[in-house]
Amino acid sequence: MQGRRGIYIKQIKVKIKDFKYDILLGENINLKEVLNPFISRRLFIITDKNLYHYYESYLNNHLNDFNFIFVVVEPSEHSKSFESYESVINTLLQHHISRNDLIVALGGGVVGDLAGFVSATILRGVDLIQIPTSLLAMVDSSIGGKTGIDTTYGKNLVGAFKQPILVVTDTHFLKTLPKVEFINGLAEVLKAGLIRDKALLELLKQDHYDVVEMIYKAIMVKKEIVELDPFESHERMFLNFGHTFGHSIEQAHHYEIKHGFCVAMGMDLALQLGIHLKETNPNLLTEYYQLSDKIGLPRFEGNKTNYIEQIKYDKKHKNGKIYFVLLKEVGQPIICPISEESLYDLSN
């Protein structure tokens, strides 16, 4: 579909039970055109200070015909807190938000998760549009409706499912993304390839590849799994490969290590765990290191026992067991329950 100022290279249709929405993927997408169906509705654009600095003029120019209000938060994981959530809610209520209004999440995973949780809960639900600006958000957190905030006990422990009515994935935003943040997002791309798409792994092995095609392949992995299992009763748990250890590493280090880097270390540990349990082909860890090293993602170095206490608060903790996602081979994820008592044995 061609716009006046940009083109959608891909239009991906997502169907979650009876709920449908589009993911528009391209570069320099005409934002005014794609949002024009909502021009009669007031927009509350939730973003962070860095993005507001970069894109205030861009949005003012593209949305000059719209009635919109910026709500700006700090650019860090700490914005996914009860305090930040309350502050945003109060700002929206002060402006007399109604259920006819729209919440627009313009940002990376933090903004998307926070704005999504706000939209799920304020007035018992206000429509949400996701405009991801980081690679990580484009391929993962903007899709599928998971929203949430962190607590002192762990990451994303308070949240809700809130599907967006539209996702606008414009690679134009990647131009202001620091290289380290791009690498950070590649962890989720790598995860998508490992659990479902060998062709995506082959693409990542190339020295030069089409970024839009890479994003498209990663989005399709998430879309297909989320459509199968919207509320994480089984298949959707596969998307948590690397996240059980990864989230515990994030929390233990007070979110000072980037999410994707923690997921990369978590995938390293999950592969080691699978080999220990004789579930994972040992050659897979070697293949993983070759690709993660090429991308620039870290390996795990340290003592696993430092993270076990955090793991006990993981959302996949049921009936005294942690449900780890392991890999037999590329494209063959499994769910393996491990008792709390066994965690310490496995960490040796």
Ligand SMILES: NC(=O)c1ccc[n+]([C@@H]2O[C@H](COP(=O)([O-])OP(=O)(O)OC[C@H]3O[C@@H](n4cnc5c(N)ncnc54)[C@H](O)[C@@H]3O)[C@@H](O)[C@H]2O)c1
The other form holds:
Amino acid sequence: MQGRRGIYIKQIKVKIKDFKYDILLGENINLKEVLNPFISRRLFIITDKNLYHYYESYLNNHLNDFNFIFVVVEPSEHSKSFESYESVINTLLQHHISRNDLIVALGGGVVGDLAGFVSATILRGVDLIQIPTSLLAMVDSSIGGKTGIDTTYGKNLVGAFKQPILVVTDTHFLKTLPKVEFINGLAEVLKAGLIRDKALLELLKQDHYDVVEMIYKAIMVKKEIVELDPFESHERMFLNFGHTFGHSIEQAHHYEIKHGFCVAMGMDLALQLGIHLKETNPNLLTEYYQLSDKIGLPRFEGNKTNYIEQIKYDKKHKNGKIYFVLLKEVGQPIICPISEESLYDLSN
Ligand SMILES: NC(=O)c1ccc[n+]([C@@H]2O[C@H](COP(=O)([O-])OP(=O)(O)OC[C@H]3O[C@@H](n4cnc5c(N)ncnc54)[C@H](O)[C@@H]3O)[C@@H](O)[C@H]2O)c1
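Just the form predicted on its own so far, so send over the form predicted in complex with this ligand.
Next comes the full complex, this chain leading.
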């Protein structure tokens, strides 16, 4: 689609059962124009301190005709907590938020998950717009409606499904994103390629590629999967490839290692587990290392047993088995119920 000011925008239509929304993807999207249909509604822009520092004046300039209020949280996974949830809720209530207002999540996956959970629960639901600013949020967390916060027992254990009414994915935000955060986001792109799109892996192998195209392909993987299975009864579980070990590593290190890096180590372990169980083609691990090393993602090093205990709290745990996503080949994920013993076997 050609934007009215000559700016190229891809309009991706998402349909979750009867609910439809657009993801607008492009560079330098005219925010004022795309938010114009909501001009009569008050906007609560939830963001973090880093984004507020970079984009306060950008938003003030672009949204000067709008009635909006900033709600700023700390920039870290620790903001996905009961404390920040309560603090954001209290701020919105102090401003007498109504159901006609809109919550805008402007930030990475942390802001998206927190603001999404707030919008799902405050007044039993206020509309949500996602404006993802990190690569990870653009290709993954802003799509599909999963929102939530962490608990002392594990990551994302309290949450809700809340579909946004619009996602505005503007790659101009990536200009201020630190390189390490870009690499972090590439872990989810790599995962999308591994579970569903060989062409995306081919693109990642190139030294120079079109970032908008890469984001588009990754969004399409996520969109197609969540449309098939919005509430994670089957296909959506494939998106958890690498996440079972990944979440456990993340929690064991008190969220000091980035989500994408933990997912990369988790994919390494899931491939090793698949090979151990004779489900995964062993060549896949070599191919995986070639790509993850090129991107700059870490391999798993250390003692696996440290992380197995934590997996018991994972949501994919049922009747003493852990439902692991393994890969047979690129594009062929499977869900395997695995006993804790097999996991301890792997660590020997
Ligand atoms: N809901 C889902 O479906 C889903 C999917 C994947 C991951 N997640 C969640 O996403 C979170 C990770 O997201 P993340 O990696 O975006 O982390 P993040 O939100 O913490 O962002 C990473 C860092 O980058 C900064 N940042 C973001 N955009 C920026 C920009 N444009 N310019 C400068 N700095 C910028 C942030 O301030 C932060 O310091 C985890 O909590 C994970 O569980 C959710």
